[in-house]
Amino acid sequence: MITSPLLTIDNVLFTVHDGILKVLMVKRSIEPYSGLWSLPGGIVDPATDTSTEDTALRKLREKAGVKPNYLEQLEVFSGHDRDPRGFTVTIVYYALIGYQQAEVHIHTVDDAEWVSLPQIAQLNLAFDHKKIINVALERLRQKTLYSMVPVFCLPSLFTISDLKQVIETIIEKPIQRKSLMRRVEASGMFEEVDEKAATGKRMAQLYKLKDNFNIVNFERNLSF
């Protein structure tokens, strides 16, 4: 039993794979909650970590072999009932990333997988990680409506339909294509390439992200 608050980091990484929104989960091999799925994270190590974000990236590398291009701080969760060892404080980071194969690199984890949201709803997760995922999901959906964050989930070359599908998968609603096109043009983040992709009976223009682009936020949400 710990006698002083324990500072930990948890990561909620989302991806869209095969048209399904998924979360990166790891299966614990040690107590507490050995054998249960949890978010990749762990205890801050002051001897090696220069910041809590450094801890987050280290834990993702160790526990799942995944390296996101960016992380955003979500929220702080704390309390006596989060962990059977005692009072804990966790700083949660979240991100939407392109699909990456997960691999276990540490003995405290048996498995690492991308798990769909419907599957997560049926699982008994460690700690309060189901609550954390729900909070992160709501934040991701809100941000998807007013920013270009979904581009982090796209391949290097993509169509507007690819972007539209990612957005609709995240928010679970259809959006107006013309509204999305206006957003693409206004953002200044996209560049047409001299290639097209076959989409059914027509050829669709391929795009790429400009070098050193910045994520653009908009005053209004996307139109449905």
Second form
Protein chains: 2
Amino acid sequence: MITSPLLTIDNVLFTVHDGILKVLMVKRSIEPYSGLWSLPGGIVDPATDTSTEDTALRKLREKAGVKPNYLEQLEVFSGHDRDPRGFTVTIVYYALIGYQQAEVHIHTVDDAEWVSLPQIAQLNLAFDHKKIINVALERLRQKTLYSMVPVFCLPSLFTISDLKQVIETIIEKPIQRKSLMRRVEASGMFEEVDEKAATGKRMAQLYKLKDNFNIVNFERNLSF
Amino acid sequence: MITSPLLTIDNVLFTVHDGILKVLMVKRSIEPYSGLWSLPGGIVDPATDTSTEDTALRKLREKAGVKPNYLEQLEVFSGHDRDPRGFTVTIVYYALIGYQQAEVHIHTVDDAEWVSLPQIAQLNLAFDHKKIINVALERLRQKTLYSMVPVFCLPSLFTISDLKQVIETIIEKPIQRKSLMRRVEASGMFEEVDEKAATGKRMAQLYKLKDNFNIVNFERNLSF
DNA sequence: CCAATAGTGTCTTTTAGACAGTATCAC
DNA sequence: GTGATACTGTCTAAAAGACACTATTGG
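Same protein, different condition: the form predicted alone was shown, now please give the form predicted together with the DNA.
Once more the chain from above appears, this time first in line as the rest of the complex follows.
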């Protein structure tokens, strides 16, 4: 008779704030790795969850009171060496949210915090979470090259400059404003709203996601 | 106390033979869905498997005696409605193999068979395996547009025409031979061997994967 | 008017598509 | 030589990069 291994999920929730890419981390309060920072995740509960995606959303709600704008399966990590308790299987999701949207909730929970990538590099994280974050980051960067997913790191109204900054923060490269505008147009995902933002000198056009948008994948990557 | 749900893996093993894309199916001998065709998979066994990828490879070996040239995680399927026994979680892998390479083994196992996609559409498959196959197919098609993965459906020596046919079979569209040759060259994954194949009239150059190849992803998709 | 940010026009670059033209083989 | 398949040369097309140019704002 085979006993099922411990099945957990973990979330890599990204946001961008002031040109810095951050990941939501929570402090572990139980063994193993008690006291260390870790990804917000937990055990899949067949009694309450209708799917593992449901588990992922529930954990983000419970641990930080947030609901992401975007959530997608990254991949499964498994093995004997990733948890001192033995063989474990973790389904990892990566997710995006606007900083303003989440900030309120994060601040009321003192064991949840936005951590920048340089900070993460220096921390000692629980389990193989550092590796998981790197895989998620790689995927987010790739996806940023051929889609508009970074928009999910922004509030519901945003300018082209906002979007440009978020993209540049994620891929750590400058992009051409012109290229971005062409893609915004071509994607058909967005509509201009009757409002302008006074961020810079000249007022900037505000955009929002259309009510029934489909995420478009472009046929070629941005390059440099 | 939370009991872990039943954790299984399934494989969608593709090959191309004579211009037909096929999936390896096995006949179920136990309930539920006994007697129906299903994907070759099974339960993850922490006692023997070092990872879920290991489970996937083991199941392909046990059920059909084959070792794929390419194996990659597709995604996790979960829910209460996919198995009459209740909440289940299935990690799905998709894989590629050359027809010649696998044929011998498949023929010795009478409950394993290559099934074409039109045939699959007409069959009544176990669980949600029809849906899983469609998701895997979609992924394979996407990947074919920006990489050379279809080469893993071929024997170790192959011609450009072989590769072209496999690609066209997968995406169900004709491509330009010229575009393919440019990509074969640009990828740096292949080397010409000192041998020619007498498939058509003029002898065709044979290629093989370099000993230390890296799978290259192109910056733009093939289009039509 | 000036400085700064928003946004446009347009030329270049890259890489795929199209397709004609050449090469090599069996017969 | 003929016909069929293999391969190359080269023009066009689509979309991104580069970058100069215009527009709009606050002061």
